[in-house]
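As structure tokens, one chain now follows by itself in the form predicted on its own.
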Amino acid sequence: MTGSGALEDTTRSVPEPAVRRAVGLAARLAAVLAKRVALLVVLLAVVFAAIELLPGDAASATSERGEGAAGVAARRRLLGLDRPVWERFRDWLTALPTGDLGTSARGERVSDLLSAPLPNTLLLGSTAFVLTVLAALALGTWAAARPKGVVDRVVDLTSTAAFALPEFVVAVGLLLVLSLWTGWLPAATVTGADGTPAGWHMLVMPVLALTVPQTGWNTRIVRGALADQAATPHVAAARLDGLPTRQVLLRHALPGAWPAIATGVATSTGMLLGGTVVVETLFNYPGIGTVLAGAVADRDTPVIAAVVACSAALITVVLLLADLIRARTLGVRA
């Protein structure tokens, strides 16, 4: 083989590792997505079965006062509740890919029922999510810059205490301080004519009630991940070279800590969405938490299943992003 021929072969082989990595990453993401879709189907089946086991049904829960047994039975047939639960689940699930979320027990299309409150919940949840990530990164990095110092101990204690507080306890404390004692904010959310919060200040207490516990959890993850990275040889070498602490943390320790941080943040998504049900109810916030609470009282299976499906889809997207960050940082072994 001539020198120019070897050079051409080497040039042609350069893109192959990148292609193999891209194919390997796509295959892994497709496999993960398939597993999570299968898990979602099982979860929705459990939702249908669990509501079926509750006492009463949607027909009796939504019947008019004084309505007789014949009327309730007619309503039960109208809602299809006289059919086996597996048959109703099959019909609902096969219509889901077309965007048909079914009809509620009160005769409304579920997609119409969720169209207004879902954006409000996404606004609340995404704001709390962004603030959680920023606060956890700032506090965790600040503590890691001063290991075993006063700041590290204070951040450790406060983050543990914050994580131990349930959302409703934080919400009650905020109501006492910011509404009842000082009168700075209204105790309940005031909405405009379009059903959205009347101003940004209506989001302050609901967002804080969600952010405080999750900031405590994620601060501990950031601090622990940076502590693990501090023990690695390249970070120790950077410190021995006399680099400033800020540069050591941001350029050498933080990149290696991203997989653990991304996993912790992704886990918080589910807890944030779960907390919105309580927080929206406490602050009378116009989100899907209020809709879900009413649907549980009505034994309204299509509405409950639709809320679960929307929440699971959002969590799946965040988990996939976390997987991408892990694959990007750790590399893909095809």
Contents of the next structure:
Amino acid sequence: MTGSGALEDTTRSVPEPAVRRAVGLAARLAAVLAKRVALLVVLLAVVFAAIELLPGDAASATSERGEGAAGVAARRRLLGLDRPVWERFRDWLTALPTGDLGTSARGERVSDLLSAPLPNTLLLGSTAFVLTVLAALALGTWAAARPKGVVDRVVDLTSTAAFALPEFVVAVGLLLVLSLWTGWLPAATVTGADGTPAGWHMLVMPVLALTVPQTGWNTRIVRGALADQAATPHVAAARLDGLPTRQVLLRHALPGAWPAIATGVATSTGMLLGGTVVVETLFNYPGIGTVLAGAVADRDTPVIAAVVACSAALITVVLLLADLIRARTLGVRA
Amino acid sequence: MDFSRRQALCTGGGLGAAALLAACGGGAGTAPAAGGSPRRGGTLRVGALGRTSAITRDPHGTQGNESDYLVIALVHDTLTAPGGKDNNTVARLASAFTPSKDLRTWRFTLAEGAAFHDGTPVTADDVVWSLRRLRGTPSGAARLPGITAGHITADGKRTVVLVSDYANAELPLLTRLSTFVLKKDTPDKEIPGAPGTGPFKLDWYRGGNARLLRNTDWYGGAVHLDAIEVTMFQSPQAMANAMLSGQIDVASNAGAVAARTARARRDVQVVRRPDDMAMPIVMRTSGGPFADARVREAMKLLVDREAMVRQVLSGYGSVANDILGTGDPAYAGDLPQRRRDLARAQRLLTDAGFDFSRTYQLVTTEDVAGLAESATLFASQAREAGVRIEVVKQESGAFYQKTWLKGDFYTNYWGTNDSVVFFASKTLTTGAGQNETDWSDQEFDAAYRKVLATADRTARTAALRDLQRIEHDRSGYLLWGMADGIDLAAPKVRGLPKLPGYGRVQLENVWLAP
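In place of the form predicted on its own, the structure of the form predicted together with the partner chain is requested.
Following is the full complex, with the preceding chain placed first.
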């Protein structure tokens, strides 16, 4: 059934409940999407304004040492930096829907600049994401199996500690133990002719450095959501029926916990992407984090804005998925 | 996005890692001495610093990345190259260079057998085209000063003639670092992969990293290594870690912090290249508090040079004597070394009517390691003589816009240090383009003109000594010391260059011991 068909149905007669739900969902999705796009535009405007406020600009930051003031001024004109910031923002933004991410301060197309590092970061981020979700679910349910038991207390403590650890502390610890003391893993990422890491084992430490803090965070959410569910009548009833703990958790408590877990995991996306800036630099991983760090030093607004737009698009998609899961779960129960 | 915090953490993390690494080294030991006869074969894995956002593939462009310059310098040849202690300019693609009597016309003869990687012989036309292309870049005038495009011509197939607007005995010095030669009429699009004439051919390049293969037909002699793999590192910490975990064989220009970390390890050689970096304190001579030569001399007497080298450079450096170009074969090492003399400094300041009640701002940046620290330590040393100095840190871009060439009192750094004349021409003569101290001294200018116009070596050295004496006595530069360039290398690596600055990229004589 097409979307428009569904709409016609709603105007003519009382629609089927399934159709009504689908239409409601689509409308809600569109509204959420519109809100997110508006938010993204505001965010990008803030990025443009913030870089404007930093001392120096792309012309001076990328100028050759010894280049005269006239040379810098000429480059400033060439880069269009002599125009008002809102004008540059408007031009960049209106070109965005066509896939044109602009030109960097060094004259490279931004899309070319990001074409190799972006897949690398996605590989790093998605591996860390999947690992985080699996580990958090496993640890959270394990801890919930026997509230206030030994496992629950240990998981409670370690997950809090892990979440409190910044990525760089984890990264330095991993470097010392897994590389410099034992020699098990390479300390830095070396890339091959195709621009990807030369070996899968070079991904291990960067992924772990991102996974550990986020697993701490998500384990606490899983554990908390399961505790809330444990207090609901249907789970209590299941337990009183004498069902095995495993079945109570997986069949009765977990389904109701999904919305909270999905939301928690979705927020991790943003933190994971933020963490890559630190982790990629420490492990010399060829991703967009390192591009972003360099671009900030260069005051290279189009590159920074493009990275922000890509990350924001990704986060939006994941948040939408989380919304869908929530809508579905709540819908089923409604 | 919580960016500033992440940035702060990132730097903090780097330092933390370095401190931890220092703690985990083995017993003290010295790196094995280089020696033995060169052996053919092997792949050298080199790490060099660079940023993805600053990648440049054009040999005539501005190479912000050390990794890019390294790759370009191994694939392409310059007419001349940096040399050692006896001669700072040696032959490369040009096997000989001779001046006319008036030192304005220079003839460069191309090396016998020089050919591009595709087998085509190098002609004078190729060189002329390349030099004119270089001259046409935004910084072309600074890279080939005094030479206009029309004054670069070919004479036959193997001679290139450069005519300078003025007598210049040091012209070959100017052709050392950026006169990379490409085939005539190479389109801009093909420049990145264009064949060069250098000791290595480009196998592949991607995102700052590259693999180079031996050029078996190199005119310059036998190349020992089969291949060189260049890995770009975003941070010195990551490069040092890769070195310590054995992922690379050489960490190029790794810095003093990494050297301190590696010093305790038997499996790492610390290669010191003296006279690598100058970090002078610049005083304006044309106005402001330092216009009086006595005040400038007092500042030069306030500084505790040994302490500066020990603390700012971790000992990886040497004391200097207020003359720039310390690596020059004709450096006047016999001039009396200025030492700390607080009593004399105070007397000079009192005589000059120096205002002790004021606080003087010393502007600095964090562009290179140790620069801001040098300003802070100098300020505390000056305080012992009653001179109050406040250190002001500026962000790099703002520094070059607001302070450089304009301020009264600031720190700066220079990378080419094997020529006294280089600094005289660029920063010290009246009206020089980058006259940081705004200095104008007729006697100095006369000495400079004499140096450029004198062909006889002995007479030239004498003139050069006069020039250095004047610079030492009254210029606006307080040069307290020179930082060593530091490379880290695995024990098997032999024949690494000991030259300062960009001399570090000459890897054609490197070989690997079994």
